[in-house]
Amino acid sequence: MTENCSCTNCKDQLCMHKVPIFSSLDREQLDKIIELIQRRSYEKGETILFEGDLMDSVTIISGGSAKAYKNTSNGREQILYVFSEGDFFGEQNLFGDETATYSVEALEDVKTCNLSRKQFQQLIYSFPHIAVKIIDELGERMTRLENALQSIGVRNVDNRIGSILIEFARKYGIRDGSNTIIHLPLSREGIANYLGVARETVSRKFSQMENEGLILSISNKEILIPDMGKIEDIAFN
């Protein structure tokens, strides 16, 4: 991990601009936050947070992506969430001394902005609408996790793969005419750990979808989807 200076010299690229929970703040309000931010950087594969760590700050992803995961009792990695630019974690410690319930690892080179618990609480007191946006964001996150857990026991593999492609298209997709190009944040093994299935199952399903013209592999990390409507049919039918 590399720890950098505060954000006083990076106002034009201020990470807060990228975070939905701070999107309603004006320039003057954001400038007040700049002095509180500590910036850190992590290399691909580096652990940002270990499960069981006592969290002392809220961490905002200002560049790159990271995975939140737990190791199951049988030694398998279960990915819980993929954090990308603008996402945050560590909110559990806002109102008490809590330990991390998952680990976070950089999927690529990652830059973060960090606010201590005391500083973040001061922001909430100064700007109460931030608390409302945090609740909304955490509600969406809980819904995704609940749906993921339910899908493991109820939805078939096709449904789950369709859903994860929709999620990745929303967060990492670029529209090119009628096509959607997705930079996959996870490897095939990572996607399998996210879905709770075997890696071979993911590889087989991707090959099947490619043979059917539903996706086109550009590289190991990029796929092209000609028609997102067909992926939605797979996810929800």
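Just so you know, these numbers come straight off a predicted model, no measurement behind them. Numbering follows the first chain given and starts at 1. Under this definition, the rigid core comprises the largest set of C-alpha atoms superposing within 1.5 Å between the forms. What changes on going to the form predicted in complex with the DNA:
The rigid-core alignment places the CA of I130 2 Å or more apart between the two forms. Once both forms are fitted on their rigid core, the CA atom of F120 lies 2 Å or more apart between the two forms.
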Given for the second form:
Number of protein chains: 2
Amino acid sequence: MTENCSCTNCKDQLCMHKVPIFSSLDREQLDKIIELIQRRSYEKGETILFEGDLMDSVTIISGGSAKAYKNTSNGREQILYVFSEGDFFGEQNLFGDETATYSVEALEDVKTCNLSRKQFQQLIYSFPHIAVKIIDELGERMTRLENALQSIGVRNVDNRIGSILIEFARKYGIRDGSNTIIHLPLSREGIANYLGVARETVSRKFSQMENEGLILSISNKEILIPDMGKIEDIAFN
Amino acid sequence: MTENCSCTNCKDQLCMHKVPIFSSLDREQLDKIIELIQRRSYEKGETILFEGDLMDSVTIISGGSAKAYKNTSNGREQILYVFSEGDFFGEQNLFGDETATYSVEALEDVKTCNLSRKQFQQLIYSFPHIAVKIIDELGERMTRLENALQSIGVRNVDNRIGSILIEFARKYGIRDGSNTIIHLPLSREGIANYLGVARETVSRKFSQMENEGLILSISNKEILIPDMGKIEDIAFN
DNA sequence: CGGACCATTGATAATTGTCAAAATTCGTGG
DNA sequence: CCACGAATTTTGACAATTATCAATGGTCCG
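What I would like now is the form predicted in complex with the DNA, since the data block earlier showed the form predicted alone; can you produce it?
Now the complete complex, all chains and molecules, led by this one.
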């Protein structure tokens, strides 16, 4: 890590390179963008964006992770995304002056790069490649949402737990021989709100899986999976 | 309707104008595109796209309606979208040679305009406005998906039934004084597969609502709603 | 070490799914 | 236009799953 170099350019470039949507740009083009970027940071638990707020910028996460969620009137939370380094949000409201359709809260300390909506729009018109990257990225995110919708809609809780473990293993897992150690980004309640079930149900399913030797709880936020294959069986029946 | 004019240009132009993503183009630009377009038609019940098939084109619906859905291994169907005139699909696989993530089936006779992926890509590079329109449209579709995910995740069946009635009223409803008549695009089973519940549950909820005077079933595919306000109360508690 | 927060477990209730049968609707052909 | 058969929908009885409520136990961090 060269995070130590504290000159503004270095820091911003780092940020830029973490973001797939800018990956097609060359040095010179990046320099132009770097000047426009505003950096912000948030503490764990802090709300980065409130559902309903007017959006004036696109936010790119350059460090840490955050959850995007919606609340119902009776206080129930549905988590839509777990964002981490390189993910962005605010693009949905790019061309109308609309309001945020979900809230975003830092799950750990978070650093962001912000571009005003206008600047982002100009960027797209200047560099069609960026538009293509965005369409690409949105397409991927839609596919993930579609899968999530199918999961919650027709698959049973065991399937869904299996799927979320696979997802987290991919994003946050460390392989160690045949073992996989996952640092969970969400609490049990968070997982429940991601899967659309009750907190207690997640606890029960985890306990059950631990009894069957499928997982091993190291701490509240860390689990060990001896055999991912068995988890895949559960996920897809 | 001027559908009677059968010259190719007229027909294709009609198609073009129904598609929001091309709305920013002028006559001359449209003419270029018209030459590239291939028209197809499908009968009710026919499958337009199979999940898993290799995608080679973007399909724009110029008439009729279709459902997009995913199947699980044990044969359960989750409907993701109900497409109608002006909607398009296939854009997700625009820049990798990926496969379709869902199937699409005609709910009535359907007419489509097709553009090969390559042509569509060139179009985007030639007219950045189209890219912007697509990002816009994808953003809207994502918002819809996010709402659907929240619905299935944390809202009860009554809420969801209310929401789907509001959605259908907006898209397929005809106002007649204080009454709203909705021509349902989906069967009961379809509605169930859209909401992530059992067919029988939808039947029961509809019956219950009919007893309470909230809806009036005219035929299997047509219902009358005396007071949309009451439906909104149910949808949002 | 203590207190706040988070997670687990048990008992019970509520909701929805499943299976089976009856009723209705739809479309076709006479 | 009516009648018939097929398809769809409705209803009932029951089972399964998960939510809810309440209490206990564990973990993390100053």
